[in-house]
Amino acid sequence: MEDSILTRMGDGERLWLSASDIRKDIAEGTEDAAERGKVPVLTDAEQGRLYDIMAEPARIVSVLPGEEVIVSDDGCSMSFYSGQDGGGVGVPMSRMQAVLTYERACGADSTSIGHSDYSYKPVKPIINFETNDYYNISMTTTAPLFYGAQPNMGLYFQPDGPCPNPSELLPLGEIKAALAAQEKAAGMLRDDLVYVGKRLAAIGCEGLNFDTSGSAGDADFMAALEAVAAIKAAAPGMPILMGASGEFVIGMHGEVAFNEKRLAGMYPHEQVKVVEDAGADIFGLAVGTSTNRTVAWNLARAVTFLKQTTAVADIPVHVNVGMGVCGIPMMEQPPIDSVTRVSKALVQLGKADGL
């Protein structure tokens, strides 16, 4: 086993691979990203450095002192009190206790709270309770406290919401009806995001997180962008982190735009520019992990997309390193060996501003 390297697949399975196989996967991964996003491949030197990170014998790896980056989160404190099916450990704690533990015991750079469903639609009817909780918790914390949730336009479609479901209309050939349903849902989503955002801003919210924007396609992404613009116009001092849901915006509608820029098919280096135009302060890059390819292959793709994004970005880029994103295996509790290698590569090679 002297020439083999212990690594993982995208689903978390551990396996031993030869050095040549690791190098091959890195080359294929960067070529795949470059072809899809029409961006440069990683140089030979960068591919070699990525191989070195993957081949480090230690279980946990890290950057050198002085190379550390800020860590933001999308509800990490929930892991203390949520169930195992949500990546949590089920400790009987309140939200405030969980946030304070995360801040003071774990030394978090920033903290956050959010509705347990982690979508903005169910927040609107209970906004008085959420603003009260946010205010009380913010009075006890020192690190920046974000309020976060997903736009999640899917909740506005039947049977959960009032709008006809495009996934039912499209197979029937009802194209115009499907497009109209998405446009109606996008308008409702935008209005709810703005309503919640303004209410939070009014009680001194230290930061708002639009997590996984575009999960229901380009109309979802458009609604989030429009909401960011409206909230920043009303509360310019409240930072907004807008995170993507994948390496390209899915064209479920195909024709919607923001500032005359068509959103469908945008890759991260294009997404970050419209997020900037909307007025967001941080962009959350996301690249999906393929479960049947290795971490090396997935990570090479993520670094390739990230490198181009940070090169053109005028705002900080915080890379999503959650479950099944940017090279992290698709597991509820991702293994530390993969998490640290992914984090190190994204910072050193992709020049991420944060994670």
Given for the second form:
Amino acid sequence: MEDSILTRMGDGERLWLSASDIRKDIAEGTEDAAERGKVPVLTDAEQGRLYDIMAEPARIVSVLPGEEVIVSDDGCSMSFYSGQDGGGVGVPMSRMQAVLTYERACGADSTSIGHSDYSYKPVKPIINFETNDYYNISMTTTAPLFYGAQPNMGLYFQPDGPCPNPSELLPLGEIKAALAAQEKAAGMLRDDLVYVGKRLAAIGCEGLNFDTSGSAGDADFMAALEAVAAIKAAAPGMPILMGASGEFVIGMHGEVAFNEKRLAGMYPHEQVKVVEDAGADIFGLAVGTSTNRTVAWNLARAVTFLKQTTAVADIPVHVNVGMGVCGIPMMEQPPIDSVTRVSKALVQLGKADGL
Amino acid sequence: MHIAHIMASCMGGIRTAGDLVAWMQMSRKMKIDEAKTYVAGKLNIDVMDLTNEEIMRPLREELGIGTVTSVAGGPKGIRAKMKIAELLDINIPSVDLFKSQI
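For comparison with the form predicted on its own, provide the form predicted together with its partner chain.
What follows is the entire complex, opening with the chain shown before.
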């Protein structure tokens, strides 16, 4: 069959594929997700609709009028002034100018600020600067303003932090020491998250974002869940968005639990339930993009995980759709043909409440 | 990239009613359809018109909840959010703090 559909690989490489190749990749992608997550595959009709989205000849595609969802800001405002490593375009403007530009020139549904490092640990010593900036900006914005960063438990391990590094201990067979180091780091991370969260709540924070929770494994995810619960107990009126870092919680520890539910190996439809239990208001679903498979394969996978997650969720599910996540190619400048196809498919087929 | 997402599937923020629907997801954990229905009810418009600039632009000005184009003297920022909290019958933390200081 003629290669007639212009599409991309997960690393952004552009290529022509046949209709049968695209259909085959969609089928394989949904089967992969279904097998791993033990969730249903997409129906034939849904796979057909996903094929139609991938095969649309237009450069840019979109949802239909009335189908629009909320786009929650996760550092997008920062990309106006940040550099290449943050996907930023380096315009010399302040945080407030960036936020207001995003709100008023781009029509964003929500905006955000965060520390340039985008981790909570370095926020703690400069919390007074951050709360001052947040308060000043929140007086000028109309759309919801999040404060966002990543829990990022990796920063608590040597040489960046005080705890022994489990990545060094595990290859030496020091299993108990590696588990103890993660438990110690998780406690420190939780306390820092709670400290920063309470300080932000005290100055009227409209929304807190725990982005990429679990990036250092299940103990990282547990610390974020415990922090959400503690902050919600202290400041129930401050909304919290808790996002994940991948389609399953990596079992770096393997035994930690939240509310007696073991976290290692949880897939998104299970992650959302513990996030709900913790008291978060929005769940951020993440599915990694494989760079050596097509966007069609990756997107079919992401939609399969998402569909099951939105079906069981009692809170809104916003999908992480940055570089290398949920079908977005893993590259510095994700192409808008792929980005808009991912947007449309996740909303129409995955029933996302937001992105 | 985020601009592409906004064009493909976003409600439009303060251009339309995107911020209002976002407030309902955040403050009441409403899923998208429930949040849209709630906001449309408060605005007394059809759900389809939540993203209709023709309807939302004058309505936002009339209600004093902030407009995307800058009207001199028109409510923006915390002033607009005070009205939004009232309109949607929700608590917005920054508004609660501001009101406590008046």
